[in-house]
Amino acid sequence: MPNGVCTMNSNFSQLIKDGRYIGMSLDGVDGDTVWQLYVFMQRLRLLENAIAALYSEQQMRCPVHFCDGQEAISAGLALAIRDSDHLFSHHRTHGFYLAKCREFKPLIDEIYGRISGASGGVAGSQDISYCEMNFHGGAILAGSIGIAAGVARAMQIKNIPALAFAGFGDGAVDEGVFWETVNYAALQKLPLVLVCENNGYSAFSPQNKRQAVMDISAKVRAFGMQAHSFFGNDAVESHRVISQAVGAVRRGEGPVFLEGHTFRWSGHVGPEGDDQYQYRSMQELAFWKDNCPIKLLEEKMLEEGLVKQQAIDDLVRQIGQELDQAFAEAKQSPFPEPVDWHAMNYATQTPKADELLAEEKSSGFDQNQDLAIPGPY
């Protein structure tokens, strides 16, 4: 690996030449599920840029996380979850998000804080949740992995035939709940995938300052769950080890952990950078950079034919044409109205319920002041 790449399973050096990835193939793979693939990167990619483009307008109000670089493991998963499966992501949710719901609309719409965002404008982009689609979020580092174990728990005592999936990066096992999840899901045999977007850093901190053993998937495997390691800008390599991993859960045969290693380019948080922190080298970021998911799929498929750049060119101009009319519909949509934050955070009325909410009004704290809304991040 070139000098100052800290975040590359050792498995895949074998594939590098010249700082180049060389270990795509579409072998087994049909021409129709290539395109989705790229097509799904390239409507990501474009929303991305599309956010950090407009975000300076300050009419978004909410932190932003991107996954610019990391389009090709949301890819494989677009393709084999189903409606009737529950995903629970973590606070980087744009992938995940059009994963499993697929349209910009209630996306841009949260974003925006309008009430036909798909958490009623109330949630932005970090704790997005779209419950008609069985999307969840708003559990940050590692909490909605405990949460999709208990789902997938429910939906196995039930017998409901569907699978929960948790979406996360390599930050999330730095924590005890993960490693409590794993072993009760290999315990339980729960209907449970955990998908892990290893991008080698949890905010500033790169993972073999935080991680002994770098190969978490070994580790897992050490609890008795079966678990996957795979390039994770590789986009037919990630949906054939997603699709094969998943296919063996929904055939009862045990929950699945799935570590694509991949690399974000933007900053931790926010269209600005935050490579001034000198947290990662610029070498590093150029190699990934150089092996963009989106560039090495379009280079195979017009290597082999499968594609012509004319029709690569009419699909970024009919997404940014999708993404033109989303934007401009959400900036004239209304915001919600003030909220009763203690009929949302308290549903049922219990003991514990009313006794937070008597200590909630008692603190003379408004949440529909102005301290409480979000301001420029």
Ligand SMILES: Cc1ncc(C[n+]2csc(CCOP(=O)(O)OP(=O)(O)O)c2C)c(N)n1
Second form
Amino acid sequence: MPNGVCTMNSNFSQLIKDGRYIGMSLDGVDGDTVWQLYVFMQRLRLLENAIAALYSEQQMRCPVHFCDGQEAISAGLALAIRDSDHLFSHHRTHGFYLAKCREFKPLIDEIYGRISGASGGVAGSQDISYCEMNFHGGAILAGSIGIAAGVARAMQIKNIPALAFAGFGDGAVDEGVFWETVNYAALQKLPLVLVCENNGYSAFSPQNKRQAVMDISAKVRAFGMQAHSFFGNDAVESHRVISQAVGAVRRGEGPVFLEGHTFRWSGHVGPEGDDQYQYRSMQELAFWKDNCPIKLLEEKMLEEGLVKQQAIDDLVRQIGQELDQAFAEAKQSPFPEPVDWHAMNYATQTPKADELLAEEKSSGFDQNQDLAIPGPY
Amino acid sequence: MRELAYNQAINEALHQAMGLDEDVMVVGQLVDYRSGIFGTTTGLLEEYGSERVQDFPVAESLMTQAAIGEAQMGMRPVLTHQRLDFMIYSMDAVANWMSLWRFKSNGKQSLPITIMGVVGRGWGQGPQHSKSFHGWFSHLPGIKVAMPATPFDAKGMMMESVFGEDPVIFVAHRSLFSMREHVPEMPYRVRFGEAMLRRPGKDVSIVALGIMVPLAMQAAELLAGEGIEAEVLDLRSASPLDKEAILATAQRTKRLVVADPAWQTAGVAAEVISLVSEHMGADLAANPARLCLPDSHTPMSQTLEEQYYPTEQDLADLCKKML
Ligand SMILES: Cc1ncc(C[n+]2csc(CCOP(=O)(O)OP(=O)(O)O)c2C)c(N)n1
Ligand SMILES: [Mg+2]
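Since the structure above is the form predicted alone, I would like to see how the form predicted in complex with this ligand looks, so please show that one next.
Every component of the complex follows; first up is the chain already shown.
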């Protein structure tokens, strides 16, 4: 096993034999669920392949962060999250977006900067929000983890039976506000689920160059929050861990931190690749490609006779057609009209204030009064 | 007529806002003790309970991010900071999330969040307990900046902040907390971007913000003693600016002095002068002037504090130079 993998995933070394993950088991998971996990991963992979293939046309004019190789974590999330839940995603949005919003079209149209995009074309891949689906992306690391905590706090105060989720990477864990959130969520027992895709790198910088203790889950536990880590390329395990943990949060048992160990195949941003900068070893990349989450599950399904190759081929063809149509439609969609900048940035109405507040006139202020002296506070 | 001090006016606004709408919550370090952020939050806990009146860990960054989430869920959080300086830990929340939330949601979601920051002055506050960042905040699209100078405005602007739909930074100068004025009992509003003419005059206009307002009125009195009639315009909000009122006073007197309780460079005073210059620069009878704080951090020692903070006499002298 290559060095990088050893240091990053020492918890899983007994599950790796001759460079292959041998830990997958379908025990206790029905065939339909396994198929849903597989379909999700294929949709995400093929979506990103299509974006990568068409990117050089220069019609998708925004930064795009691919999650190829990391699909199993959002697949597990997709089965556990509900429409009434809220999900906040970091810059690598596509997996989290699909887990929450399911449809391709609002995402593709958004990347093309069209009015029909989820954010009307103002945000793009890394900042996309789909308010109607309670999905919010954002390209500033970690801030939205705190926002998710606020959503969870409001759910708690207002007795709303839903959860707040935040999805992010190992880089966001370097930020102070992540730890502020872990502390506060544990303190208040918030209905909050933190999903960390630990791919071992923040752009080019490996985790062991940034963090003294590699086991993020252990650090989180020290703050009084439940935490579970898993081999993040095993979609079935991802589903098992996430759905069990989410179930506990739904039962009011307090927040949880979930850490899937995985790896991104693409460069940090864009389809062009960045391995010319030699920040990671080719051996490490080869290990993770050999343990592709889609391939691992596909082999298991075929081996256990859950599906026939024909069904897989049909699925791939059908997703391909759906994507062809979505991309063709996106390119035909209208661009945004010129906007009123003020109304984009400020509310145009104050209904609540109009309803509750009177208009009054000041009767005059006497300026000849002593200023307060602050004192020590 | 019933008078309240500035801190009591804010306290009354918060009591009334929480009573009017159960989505209003008050969050900040020590808000739930009797001392209550210099009396502004006193008694709220007893009336509205610890879910809605919440002490917070010393984590200003999270506090503001969390308010963004709460506001998305329909709540109207009011955050407090005993000094505005402490709030700077939340600049990511303010600049990267809160201010652009409406924009980034393509106009679909607004965040009715009020952040009250107290600005210290005098008695050795020094460089880390005295800064007023209203200029920074005014630079940002998507948020509003309240600078109430009087108890009446403090209550009305707090109400407007809580029940308006946009995020507001509410800058309250600690030294004003002793000031008293008639404050109506009913819940009322003071709108943003509506300046108030505090004193009419024909010779020179003093456009003032926050704690510079009483100073400007005192300077106008000094000038009146010398037969000079100064007009005092209280901007009340640093963002949005009441452009019409600024241009109208400058048009009337043709002489403009801006008094802004902040560093001079790249501040709100510069913005006011630019605005007037763009519209009627050639009509001015004298070069416009600014009375600000020196471009320096705040000293502790009393003698240096005296040198640092300008007086009503300094302002009056500046006005006289224009005539
Ligand atoms: C506050 C902040 N600092 C720095 C960046 C620049 N940046 C963008 S992505 C990234 C790496 C993030 O790594 P990680 O959180 O592990 O997510 P990954 O990209 O690996 O999925 C960095 C540093 C940023 N977007 N936000
Ligand atoms: Mg990473």
